[in-house]
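What follows is one chain in structure tokens, specifically the form predicted alone.
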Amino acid sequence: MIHIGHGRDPARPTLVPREEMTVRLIHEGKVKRVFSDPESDERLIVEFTDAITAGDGAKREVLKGKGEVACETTEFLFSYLEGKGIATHLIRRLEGTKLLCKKVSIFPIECVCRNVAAGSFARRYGLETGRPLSRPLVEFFLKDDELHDPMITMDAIVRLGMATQEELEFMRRVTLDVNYYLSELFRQVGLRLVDFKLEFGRTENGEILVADEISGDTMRVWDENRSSLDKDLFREDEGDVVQAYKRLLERIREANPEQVPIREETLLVHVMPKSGIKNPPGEVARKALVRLGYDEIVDVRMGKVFEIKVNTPVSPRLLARVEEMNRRLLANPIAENTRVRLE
């Protein structure tokens, strides 16, 4: 069973003043500071820097507003989120450019979701910049500055024991799901998401949650005239990064979240009888094999396989009431094993 994190007060959240009081400083990445919170060790305080990077921190420069801007695009993406049923680490703005966030432990991975093929991925197959792609496409990046983040299997992930498969299926249902709500937000204002990356993070008590940040500096983002609105800019050393930051946070800011419909989700929930138990319909299946000739046949199970449609993106609620329907209807308990699966 994955736990993901439950939504919460979708109406956007205000700034919180707060008292200068004794933090720690736990983390300092490449443009951000994490801290702990005097008031919970369950919660951290997340502060954006001026500070932007590119090629593995290669390229560094110091911005001033920077931080402000993606602290205020992070809030209101989040925010958003939430009230399309998405659960994020964040819990509420603080001051100046702080976010008060749940403690998380990030995975060691970024799931990268591409709609047209620009940057790395443009170049890793040749292709011309601004080609679409049939459907949106979830890969797998190691978190690793001296590797350069290299492309990492599901498979690879599994077996060095970064995640389960089950999580890993979380993250890419939501990572599909997040690239849904952002782009008929962005469309609504002639904004076109190229791609974007997320991170995610997992509690203590095993909740999965979107985490880090949603900003120019994790997104591609082009307008009507396919001029970039977001880190390219800096990359390519081809503008003002800070007010193309800005530009797309107020073009995102005249978008209306209540216009964006709710898609629907399918689960597939497999149920199958567990090692030991009697499965008749599988040996009369078996039978009726091996009386047409195919004698190589040693056992088959027969199971069931329920496909529910359901009009809530995939969350910690809806897992849990899965849960709830198998215990309750979907399966027995005692004789038979079921598993959800994210397509």
Second form
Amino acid sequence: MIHIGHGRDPARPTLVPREEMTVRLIHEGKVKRVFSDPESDERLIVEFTDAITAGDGAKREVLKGKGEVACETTEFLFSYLEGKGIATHLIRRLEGTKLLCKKVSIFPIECVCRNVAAGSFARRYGLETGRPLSRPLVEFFLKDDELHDPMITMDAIVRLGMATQEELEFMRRVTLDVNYYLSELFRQVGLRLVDFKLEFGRTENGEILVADEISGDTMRVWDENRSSLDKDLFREDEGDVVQAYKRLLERIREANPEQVPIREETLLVHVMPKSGIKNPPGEVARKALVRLGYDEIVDVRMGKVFEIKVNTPVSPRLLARVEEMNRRLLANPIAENTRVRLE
Ligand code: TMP
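Given the form predicted alone above, I would also like to look at the protein as it appears in the form predicted together with thymidine-5'-phosphate.
Let's see the whole complex now, leading with the same chain.
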């Protein structure tokens, strides 16, 4: 039985006496444990253990202090991202190795972002490690150790019902936003973000949040000498991992988050007449096209696209505001359908 004390919401009376408050183990992963929060059904406690694994669990060790530094790094980076407007599941750090988080159900997908060829990408395409990519790349992997986390396409994720197209586009865009904000922060202190992995979760009311962790366990980061400050040291038996994770955190802490400029984002709002509703402009275009000899045309419907630039990363709050813009101004909800594209 584990007792965890943390700040209680003073507005909410606690019905269970403190000594009877227990936390239940909800999930045990390879390196983290997830417990219920006795004070709220909407929260979870995530504990970082000292275990470290590679090769989908084939290689495993316990390294004293790893859980604490991974937890601290995650707290630092999630707080930084929140400060830039990216929504994460972090509420706050409780103690050494525990984070209090919003309860989400995790998508069974790993979103990997790469700036430089390394790891499985370099192996898959026979590339030299360190070759820069012309633009950041997002790849999806299925979270399944037995299958060795195979790569999965967006279409397969949608067809298998693991996420909707809209949810995936959202996760992809947020992954790119996270890449920008982390890369710029690290660059200030001479570090290079090679690649990283994110997981996302959905709250009960459908909000999608960055979840799990961001630490030396889930990133590749090189210093100015191309030395790794991440789990590659463990994968390749090349040095003291915990020391490297500590150095990584120390260096990132020296950066100034305020000097990382907010990046403009573009959203496309497509507004289309609902099927079955008359669309005179489309009909005019159809007749004119047929008159010009394009007699294969059966139907033309004309809608509109708004290209909207915003000075904040993509987040559930932003999507809710765009929804509101649609209702209030951009579309007529009776006659038109809208769709937000995050291409
Ligand atoms: P990869 O090159 O092995 O595909 O890994 C890409 C990045 O994602 C790297 O920074 C490590 C991270 N990653 C995880 O955190 N967990 C995983 O299960 C995998 C496969 C990768």
